[in-house]
Amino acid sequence: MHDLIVIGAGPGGYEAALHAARLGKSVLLAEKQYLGGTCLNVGCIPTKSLLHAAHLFELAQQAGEAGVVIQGKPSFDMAVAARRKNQVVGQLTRGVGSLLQSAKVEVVMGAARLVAPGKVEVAGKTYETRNVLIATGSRPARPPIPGLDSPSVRDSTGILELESIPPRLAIIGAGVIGLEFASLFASVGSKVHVVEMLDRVAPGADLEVAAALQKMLKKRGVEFSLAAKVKRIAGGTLHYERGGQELSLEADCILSATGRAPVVQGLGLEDLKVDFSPKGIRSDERSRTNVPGVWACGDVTGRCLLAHAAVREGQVAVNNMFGQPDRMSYRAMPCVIYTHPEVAWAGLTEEEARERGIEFTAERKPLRVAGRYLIECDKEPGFCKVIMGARHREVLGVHIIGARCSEMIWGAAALIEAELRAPDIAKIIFPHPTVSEAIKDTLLAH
């Protein structure tokens, strides 16, 4: 009898397993494909490896302006970048395995299924447990587009297998995934065209920041067709409708980046009457499902499809199942788009604050007010935008576009979660010279 069986070894699953093991619990972790899940193997980590390589390529092209002499014209070798990506993924995957082994978590490879209350079948063998945590993650969504199975079409997993740069890349979807790949391939020489159904890019981000990102990517050669509906794909031709017109786009490769769908099939959820839909397993702020002893975390809930959200949800589940009351907070969830430049935010957007009827003030300052940013990123006109309560001057939201903002947004999330006000922040010392000073300058400008 195990204290906990975790189904799925992505960030939410394996971190929850480790957390429970540290509490002295008997834990079994079932995974049908690979340790680390989507994020480590075909998501967050490999894409960031390639984006880093593309950024280095851009910096090499600009090096002469800083006095660094490079003989000859820099070139980009996609095959070498792909090998480096695979090395990074392999090293991190082995690291996850070592952590689980050290914590004495029993790992079983194979598809898992709930067969009865407290019983989980993995690879033909049945295990008993007091608790089950479902952390099966998500998969690339498949919209009903005729021709989506064409050889020229790849999803976010398949495009990572490319070892050459497509001269022309069409991307369906201007969400996080679509924008990151648009930035990546535009940086290394592809002619990129993004087709998006909405009339904006980066849904979820502050509208002003999203518009700035679109403008910056367009300046770097990315074309956008917004408010456009893809009708069909024929070979290497993408047919879409925009403004009542039928248009077509020729491409060497087409990326389907229309979001992700929770993996809820084949788990036996129906047999145990777990409340779920194609949008995910329904769980509360304590990571409980409607069935006692069955918990859920991460993308499979459909609530917040972010690796760091999954990790925290898994921790919350473990704490609650073993008698340590805990609950999940989403009010300051940090979000990042790893384009070049990066976009990062936490808390409310200006549009969300307005929809909720909150009285607020919005202040915006260029990141160039920070000397460090001017030195290192003078070609990127990034900015920081802060939303604050009009009455108490508490931080409601922080939105940044510019290099390295992903490394700073956790601090903004902490300010929001702690409900700090402008006078409180004025007492916090920010190191100089750093880009983070621009955040403080914007906060105190209210």
Given for the second form:
Amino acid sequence: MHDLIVIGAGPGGYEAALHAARLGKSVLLAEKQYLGGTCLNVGCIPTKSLLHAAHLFELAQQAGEAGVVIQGKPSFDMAVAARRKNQVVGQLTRGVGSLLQSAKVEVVMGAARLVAPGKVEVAGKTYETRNVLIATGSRPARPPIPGLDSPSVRDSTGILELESIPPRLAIIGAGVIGLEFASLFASVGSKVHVVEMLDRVAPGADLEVAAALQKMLKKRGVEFSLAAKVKRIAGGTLHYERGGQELSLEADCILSATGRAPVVQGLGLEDLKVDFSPKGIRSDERSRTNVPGVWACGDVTGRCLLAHAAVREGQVAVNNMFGQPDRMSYRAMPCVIYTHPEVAWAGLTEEEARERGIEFTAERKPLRVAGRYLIECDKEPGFCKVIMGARHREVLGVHIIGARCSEMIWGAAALIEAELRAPDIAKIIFPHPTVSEAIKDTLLAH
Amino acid sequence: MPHPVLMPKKGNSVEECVIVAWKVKEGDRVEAGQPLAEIETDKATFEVEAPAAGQVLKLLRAAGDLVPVLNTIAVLGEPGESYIGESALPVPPLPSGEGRGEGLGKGRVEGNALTTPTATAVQTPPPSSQPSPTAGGKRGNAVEGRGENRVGASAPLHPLPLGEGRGEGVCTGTGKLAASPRARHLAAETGVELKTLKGSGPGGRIIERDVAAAPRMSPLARAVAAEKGWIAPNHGAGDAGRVQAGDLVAPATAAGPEFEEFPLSGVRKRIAERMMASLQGSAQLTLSATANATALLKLRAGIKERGKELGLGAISINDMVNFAVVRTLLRHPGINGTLSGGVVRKYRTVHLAFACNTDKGLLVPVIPAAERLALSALAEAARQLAEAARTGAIEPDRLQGGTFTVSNLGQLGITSFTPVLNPPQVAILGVGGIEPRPVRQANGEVAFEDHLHLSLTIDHQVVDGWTAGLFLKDLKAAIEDFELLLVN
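Could you output the structure for the form predicted together with its partner chain, given that the previous block was the form predicted on its own?
In what comes next, the whole complex appears, and the chain from above leads the way.
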């Protein structure tokens, strides 16, 4: 009898397993494909590795301005970048394996299925447990577009395997995934065209920031067709409709980046009467499902498809199942788009604040107010935008576009979660010279 | 030349002292070494002596104030000498090693911030608006290298400026915010605002445990609570139970006045008088029992199903209980009666009173000679009277003359209650809800059966417990064998 069986070894699952094991619980972790899940194997990590390579390539082209002389013209070798990516992935997944081993988590490879209350079957063997944490994650969604199975179409997993740079890349979807690959391939020389159904890019981000990102990507050669509906794909031709017009574009590679769907099938959820739909397993702020002893965290809940959200949800689940009341707070969830330039935010967007009828002020400052930004990134017109309560000047949302913002957004999230007001933040010391000073400057703008 | 009098530093760990009492007043002439004030650390009491002879020009802090060590608490000088001016007073240099070393590793909010409510989650040193040797010394840690420069900086001569919740600095004294040093320490460390607390120490003084018991709040929650007067629950949704703005609750008074007033009049006044008369004028005793309600429920189900086709009106459980009561009372005249003016009346007829809730309050209509009515007629009579009582159309005659009263709260989910006698009657029956109870069956197994709660209040002046018990026993039987009752 285990204290906990975790299904899925992505960040939500393996972190929860480690956490429970460190509390002295007997934990079994079932994984059907690979340790580290989507994030480590075919998501965050490999993408960031390639994005870093692409960014270095861009910097190399600009190095002359800083006085770095490079003989000849820099070029980009996709195969080498892919090798480096695979090394990183290998190192990290091995790291997860040894962490689990040293924490004495029993890892079983194979698809898991809930066969009865407290009973989980993995690879033909049934295990008993007091708790089950479902952390099966998500997979790329497959929209009903005729011709999507054409060989030129890849999803976010498949495109990571490209060994060469497609001269023309079409991307369906201007969400986080679509934009990151747009940025990546634009940097290394692809002609990128993004087709998006909505009339904006980066849904979820502050509209003003999203518009700025679109503008900056456009400047780097990315073409956008917004409010456009993809009708069908024929070979390398993408047919779409915009404003009543039938249009098409040719591409050597088509990336389908229309979001991700929770993995809820084949788990035996129906038999145990777990409340779920194709949009995910319903869970509450304590990561409980409707069935006692069955918990869920991460993408499979369909609530917040971010690795770090999954990690915290898993931690909340473990704390609650072992008698330490804990609950999830989503109000300052840090979000990052690893494009070049980066976008990061936490808390309310201006639109959300308005929708909720909150009296607020929005302050903006160019990141150039921070000396370090001017030194390192003077080409990017990045800025910081802060949404503050009108009455108490508490921080409600922080939105940044520009280099290094991903590394400091956690601080902004902490300010929001701690309900600090501008006068409180004025007393916090920000290191100088750093880009983070721009946050403080924006907050104390008036 | 004016002489500042500093709060002495009594030991390495002492960071502030309370001025217990001044022994001098402004204008007094003092000799060097003369005791000026009595001060108190966490552990002991000391005296502050005059550093030089002169006149007491100004007492800067009041008795009761908590003052960081080495802050100026008074100024001595020559009569008429100005102590307020741009040129700062000379301040004795700090004892060697004080400047930097003292504050190192302490990790505490410095003295001046101790009573400032906003120095909270973020325990950063306050801005340099309050230069003092103490501050300089303590900050040596945070602004390394700069600390030394501050040693020897001028001591503030005025009470610190107010503003941003910070300058409040040391408490205003005058007993307005009496708090123990330990309470202030803890408040500063945990960000609790002392003025939101009620002291449980002597004379309402805030002591450590008051601070410890206070809810932890986010700065925004604190600001909102202070602004709107909202109340923080003991535990909030934030980390480790920290109270966040969304956890605050408006006090009941926020929506309007706390209460409304109505003069006691009309029906309410009559009820009040009768209730008091009842409780003061009789010896009330309540007995309770339960009756198996299976038969009642079965009959009601039958009536619901076929009542219309049989031409029956609605008959409730309550009507059936009334019917059983009436039949049983005929065999217990001692329960069915009144006590008035030293005379007991035992009735051979049942004028059945029943409690009826109306907008104006409790009314008790009476069904006269209820034993003459069949179940359906009794139900109809009760329905009509209740309707009349609710609409206010009931004739006053119909509200008196009862010989026994039934009060039913079962439909509200009340299991049982103690009914109050309706004088001059000598008994009243309270009918509670129906609940399943485990009953051992003939075959030894336990099954759940529905039971009705009954409670009978009697006037023990004239009815004995045994008599009442016999009535309840018969009533229970009548209810349980309700169909037999109908046959009779």
